[in-house]
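Let's start with one chain on its own, the form predicted alone, as structure tokens.
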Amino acid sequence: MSAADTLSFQRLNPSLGVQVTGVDLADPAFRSDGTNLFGQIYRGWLDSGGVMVIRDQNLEPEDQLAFSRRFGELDPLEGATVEPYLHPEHREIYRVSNKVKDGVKLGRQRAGVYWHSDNSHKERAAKASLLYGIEIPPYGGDTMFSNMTVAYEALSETFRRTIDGLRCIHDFEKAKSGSFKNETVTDRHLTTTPPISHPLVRTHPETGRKCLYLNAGVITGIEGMDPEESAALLDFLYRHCIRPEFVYRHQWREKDLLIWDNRCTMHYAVADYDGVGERYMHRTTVFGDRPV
């Protein structure tokens, strides 16, 4: 029986999320993909609302990198603020972990503890992120996702007309006193990623659907608006986007590979597992295009 015959998709949530079983991403035959197996997975990912989990994978770093590159060019992350947490032998892998060995952190412990889209402060904001759960605590440490397409479509037509065409300033300097306040953020980090303007409502380059594009960690305001006006509008949108009917909460299992689309989702890593158990994960990040 071929992998194409055993491949199975199961919806996880009405808003977003699909589970995939019956495939071994480490199989060399998968990489050659004569059956267009990757094409089936990729289409399922686009149709999922932005979140896919592929269960029961035994991935070496080389396997994760090879599969990740099927989605596009990887962000090497060299020179970024997370550089201390990169894999020592595979610099395109960012380690997320609460483990410490010989006094050295094996990864960043409290990564992503706010609603955001990865690397939105860059010109080529992230397309996809792939996070592999190597060690998982017995409970806790969930990751929540919001479908920014259905959140946009749930707004009134009048409100959608109001925000279409607005642009937000994404400035990593805001993260220096927020989500990255416990990390080393240098002037070099800030000068290599200066403030950038992205649309508040973007069009997904593959599905063609409009979605909200937000990141509470780096957005400083809406262009052309008084700060008080901007804050009121953004506060409403942040609260709107995380309504329960738009959110999928992923409960991790060991050997899950979770893939999310940063172009149409936000996510939040729940840091509630201190003292519960060890967590060790490998993340790769795929470059996208500039949001339009």
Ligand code: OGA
Contents of the next structure:
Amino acid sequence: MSAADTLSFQRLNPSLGVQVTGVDLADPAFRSDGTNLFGQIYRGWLDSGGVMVIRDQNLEPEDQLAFSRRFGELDPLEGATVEPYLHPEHREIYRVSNKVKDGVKLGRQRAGVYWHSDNSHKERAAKASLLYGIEIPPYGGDTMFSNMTVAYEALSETFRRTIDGLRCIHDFEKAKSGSFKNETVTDRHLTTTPPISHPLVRTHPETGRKCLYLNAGVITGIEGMDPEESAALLDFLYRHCIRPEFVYRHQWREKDLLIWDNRCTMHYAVADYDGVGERYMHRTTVFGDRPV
Ligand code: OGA
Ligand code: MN
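To complete the pair, please output the form predicted together with this ligand; the form predicted alone was given just before.
Next comes the full complex, and the chain you just saw is listed first.
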């Protein structure tokens, strides 16, 4: 197939999600931009609500890295808690998998089993994550996404006025006893990413639209509020954001490349495939700017 046989976009869900077929990201013509397709793909991604799936890709690590770099500078994740799962030869690839070979885990197991936005505990929180499905269980192992722009816009104007301007504390230490309790989290990990405050309502730097910015795994509270006030407000928002109307649930096929926008979506890895089958994925992560 040439780089663009019939590039086509299909909406997957009213809330978010676009599927792309008819492009070969590994084709040298695409990689050198001889096809001029990247601009269309990028705009389609921004218009998708934050999730694009490009089907039927045969991507070697180099292909995924080259494509990912077109979204921006990659976060190498070196020194992060997930370091043991970086690809041995391609350090900017982080492996997510339940596979074990000769007693060694081939990737991080049960990564992202809570509603989150990648790396929100960092100053340069992730812009995009690209996850390539190499082995997929026969069923199960879906990934869910919520559209935080639509969720924000569904709030009453009065409520929106109340929360505009609030800031949340994102503290990786919370993950140590939560989503990362089965990983090694050292003092060095915690001191390299000290608690950071990000706006609860952020403006997407490219679409200009406002959205909620949350991560249940690391947010410890809202700046300036008593813990009970903050817990009540956050509890409402976490429930609100994941209303079925705002959620797209991705059923993986082998060779899917998923690209999500961490600035305006949250995601949740459904951990229901233990004993069902093996799942093996390569993730690349693109740095974002500090949220505003
Ligand atoms: C991730 C993540 C989702 C999944 O890689 O950031 O949350 O379904 N993974 O594996
Ligand atoms: Mn994630």
